[in-house]
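Heads up, the chain below is alone and in the form predicted alone; it's given as structure tokens.
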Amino acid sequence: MACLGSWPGQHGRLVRLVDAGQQPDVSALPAMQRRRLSRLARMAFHVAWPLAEARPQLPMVFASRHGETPRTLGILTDLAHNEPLSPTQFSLSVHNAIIGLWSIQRGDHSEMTALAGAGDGLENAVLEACGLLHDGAPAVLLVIAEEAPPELYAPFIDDVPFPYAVGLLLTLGDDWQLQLNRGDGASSEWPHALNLVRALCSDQPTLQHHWKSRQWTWSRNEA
């Protein structure tokens, strides 16, 4: 799991790497609350918590294309076997469960949004965050995370080669610009959010991402 801590600029960069076989560190939370978190939620909390520590109130945009697939499959399996369904498991499987848990744990009542984006969910999450910034938010926390799909889903989910989460602390500035045009192109073998991490860490001037007929171009503005 590769994790980027913050957008380049006045906040610097924090890159956190976790072995795919380890549970992400959420030791800042009480043990009772840690037990409620799925691996996907732990990954999201792991990258987000250090960015938010100094900001008691911080709007958040969470994006995941597939969400809590292991929990959902568990519920469907119980249903298929006529087993009683767990209300707790259901409540934690919905797409906005992670931001709900985040808000409760931090006592943060800021505006928060959960997006189920397609192959360009990252860009749509950035646009949502920019809207919050232009509405007056001094900073926005953006987290994009994906869990490795259960084996049953593997033939249908081919864009998550391993679990990952990326956290970005966004503020208003002119370091980067994002443009959308029509265009076709090959998709990267890497998850796009990790391509962005690589671009940020390598001072790469531009980055293109294609999804269906949409071509997103990230451009670093010259100093």
The other form holds:
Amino acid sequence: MACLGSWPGQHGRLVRLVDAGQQPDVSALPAMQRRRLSRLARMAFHVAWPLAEARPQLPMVFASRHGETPRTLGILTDLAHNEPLSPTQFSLSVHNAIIGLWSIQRGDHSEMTALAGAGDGLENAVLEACGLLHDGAPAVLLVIAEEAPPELYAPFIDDVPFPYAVGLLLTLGDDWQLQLNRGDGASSEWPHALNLVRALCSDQPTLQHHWKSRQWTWSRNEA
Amino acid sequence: MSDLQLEIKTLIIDALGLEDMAAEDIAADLTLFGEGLGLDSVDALELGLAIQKRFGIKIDAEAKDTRKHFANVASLAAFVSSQQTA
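Moving on from the form predicted alone, kindly provide the form predicted in complex with the partner chain as a structure.
Following is the full complex, with the preceding chain placed first.
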């Protein structure tokens, strides 16, 4: 995984980003293909595209706990008002719509999976990706993405301080271990996938994440 | 270009999210689906819904002429005016 030197390391100050409704740049795609991409899809594409370069066949695991909450609310609002549903919105309302669009636009028929895995979706997605690797895939693309919830849902969603997406390209190796044990602990205040990125970009040797009674321990193997 | 044709072009751009496109980019005789503009079957449903809402007309998706009416902006405009006066 490539790290930018300017990224804050383990001791860098965390900055809570302000969501001003910016749209990630996906201008590499023709306009006719861009038009059905929600912001969540654009975020996912934006982090995934460079990792998939020169890999026309790349299995993918996409994980999002909350998915496209703005779209869901829009459809439910139309329903509540007895308005006919937009066929486009409806066709994109399933959790695997983003990987479907990805597959179509890249012409990649590799195995792709969309997960919604509670508070430890990242770890469950890594588990899924490891399965694909051990099944013979040379590399697996992992994308974690969350969209800011609409105001109506905001009181019920406390783990998306701002919209974010993380893309990882996983290959078999011995650099890191991920272990699951039974254990309780505070879940991190920061989106966990971002904690992992910080750990990967620094010398941080271990990282722990708790959800319910599950304790996930990431540890860097000694070289 | 008639006002109705212009209205339909703008409706196509707005309803189908055609970023970076202006009404003058869509010629009245440009094929909308498949070739030409390159719209697909989901667009057909979306455009059908948008036309019904905007002009208050009914479109029978099963009718064999529907495909002809949706060939291009000119044929759509002719269809809409015939339905409105009907």
